[in-house]
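Presented as structure tokens, the chain that follows is alone, the form predicted alone.
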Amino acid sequence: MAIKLFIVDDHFMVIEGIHSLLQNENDIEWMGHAGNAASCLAFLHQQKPDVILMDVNLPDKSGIDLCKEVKERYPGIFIVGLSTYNQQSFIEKMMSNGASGYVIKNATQQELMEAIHTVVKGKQFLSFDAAVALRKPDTGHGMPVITRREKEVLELIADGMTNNEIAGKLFISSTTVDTHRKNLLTKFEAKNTASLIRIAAQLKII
């Protein structure tokens, strides 16, 4: 029985790369991909894969939040976090939200296959780099997980732009900008914009 695999990632080259690595594996059935959280949820409404390889950093919602939502709705689906990040906090948050595994995007074909087969058996899998990151002592302020749009807004806030100016530049409403700003304050545990910028600079996010 082939393992039905689905990928959620907004980088076409990543999807193509993984597809080419796994296309000759007889026990993997490729179900396709989604470029964002909304497309993923729409797909799952129609079809159910066995395993989802899920990017941590998606354009419309963090993969960590999406992971939790998918596991609450479809507990039988196994999720493997897929990321370029090997920060301890990312891995821990993804796993605590229901992921069965975490693989860094430099993983080999062997590691990917091992991850898929391991989680399907109900066990947990960490790629070598992820396991090394988890063994390191935690260093200070956890790295907040932000979407690409939130990062764009954060950089423009740091440039001193107002909500209306940011809205004009990104072609979104000022209400949406304000929502992103509030979400950033919450995620960075910042009391105001000045402390938000300071914390983001300390974490080298801007």
Contents of the next structure:
There are 2 protein chains.
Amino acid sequence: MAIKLFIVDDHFMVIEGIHSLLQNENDIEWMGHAGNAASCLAFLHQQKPDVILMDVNLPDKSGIDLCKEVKERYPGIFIVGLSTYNQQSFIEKMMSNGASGYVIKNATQQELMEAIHTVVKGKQFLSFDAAVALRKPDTGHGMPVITRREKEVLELIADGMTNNEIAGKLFISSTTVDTHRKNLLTKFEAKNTASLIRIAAQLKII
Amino acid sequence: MAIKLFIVDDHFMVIEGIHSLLQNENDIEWMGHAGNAASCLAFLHQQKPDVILMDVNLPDKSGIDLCKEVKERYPGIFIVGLSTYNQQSFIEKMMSNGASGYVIKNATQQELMEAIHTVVKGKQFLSFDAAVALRKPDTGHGMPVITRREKEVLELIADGMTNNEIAGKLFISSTTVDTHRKNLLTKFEAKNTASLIRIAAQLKII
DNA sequence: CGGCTTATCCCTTAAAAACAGGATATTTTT
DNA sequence: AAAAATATCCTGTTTTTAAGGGATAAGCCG
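Structure of the form predicted together with another copy of the chain, please, following the form predicted alone?
Complete assembly follows, chain above in first position.
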């Protein structure tokens, strides 16, 4: 029986690329694609693929969150993370949110096929680059784990808002904002706001 | 005569996607692809395409630098920037380094074809998303002209140093550092240090 | 030369942020 | 159900920054 495959990626060219790579594979049934998390969930409401190739970065929500959501609702579907970067932290998060595999976008056709065939059997698959990224000891400059609220505050700080303005916007006390700020500085090992924003910008968090 | 096309992108799937999109176009001659800047330059040593689709992010050097280099050596080749993100700073830099067009990776086949046909005539082409990104934040996305000293100070601020530390490092008074800081805030139209660093980071100045 | 830019220096004051302690309630995970 | 993480709030003190005002010397360019 052919493996039913669905793709979530907001880049038309990537979808086209994967489609092209797989069109001659007899045991893959191309079910279609979604450009964002919402239409992916809408599709899954109607139909159930065996494997989803899921981009880590989506316009409406992160693939990491979507992965968790899909796995909770449809544990039978296997998910392969797909990313431009072999960021260790992304890989780790995807896998711990229920993904069965992870493939970098410069993977070869062979790797992609191997990934699909491996995860559909319930096993895990990491593409070569992803496995290398995971193995190398954390260089310390890994992305800190920050909470949703902390990220919100971080973005508002980067927008140049003061603690009081942020407090007003989020309907919380300014002392709370200050605490989040304190925690952000600790987590990013930043000395002050300036270095915090720089580090966050370099990690593409803002 | 068919338009000779070459692609520089480190993502196999994107190359495959573009190849697939263009394989039925009779007036496009697919010359091949390079996965990094070095092999692109090596290829150009041998052959001369009419148009190059060039990813902004390459493993060995930025597409922005490569664009400049290629245009200096081969002014007759037209370059279309290619990127995952519609970052206005990227678009601006590519265009000012000699690119004739800019296309986001989620562009449609129509947009891509239009881009190639437009630039080969010597005209400019911006994909819809890129044009929107360029026009939207009209309020100060042009890169400010800063002096050497100001850039020095900016970098030290981003490193998390205080005015006094910077003063000590540069052998100047801390009030001077403060003045530079003041001027930076004015030039970047930033409200405070946080937004200053964010803007500078996004413009790749730090 | 004369005007312009740059780099340097100084003052004041109010606001903001950093820092150092703490506490409590709600989720989430185990 | 217990433990851990998260989000919320508090009271202080000290340091830093923002933003306003000005001033002088050196170098560059037409």
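Positions refer to the first chain, counted from 1. Here the structure is a predicted model, which means the values were calculated and not measured. Here, rigid core means the biggest group of C-alpha atoms that superpose within 1.5 Å across both forms.
Q | Core-superposed comparison between these two forms, V70 Cα displacement 2 Å or beyond | A | No, the C-alpha position differs by under 2 Å between these two forms.
Q. H33: CA shift of at least 2 Å between these two forms after core fit?
A. Comparing the forms between these two forms, which are aligned on their rigid core, H33 does not shift its C-alpha by 2 Å or more.
Q: Align both forms on the core first, then report whether E150 has a C-alpha shift of 2 Å or more between these two forms.
A: After core superposition, the C-alpha of E150 moves 2 Å or more between these two forms.
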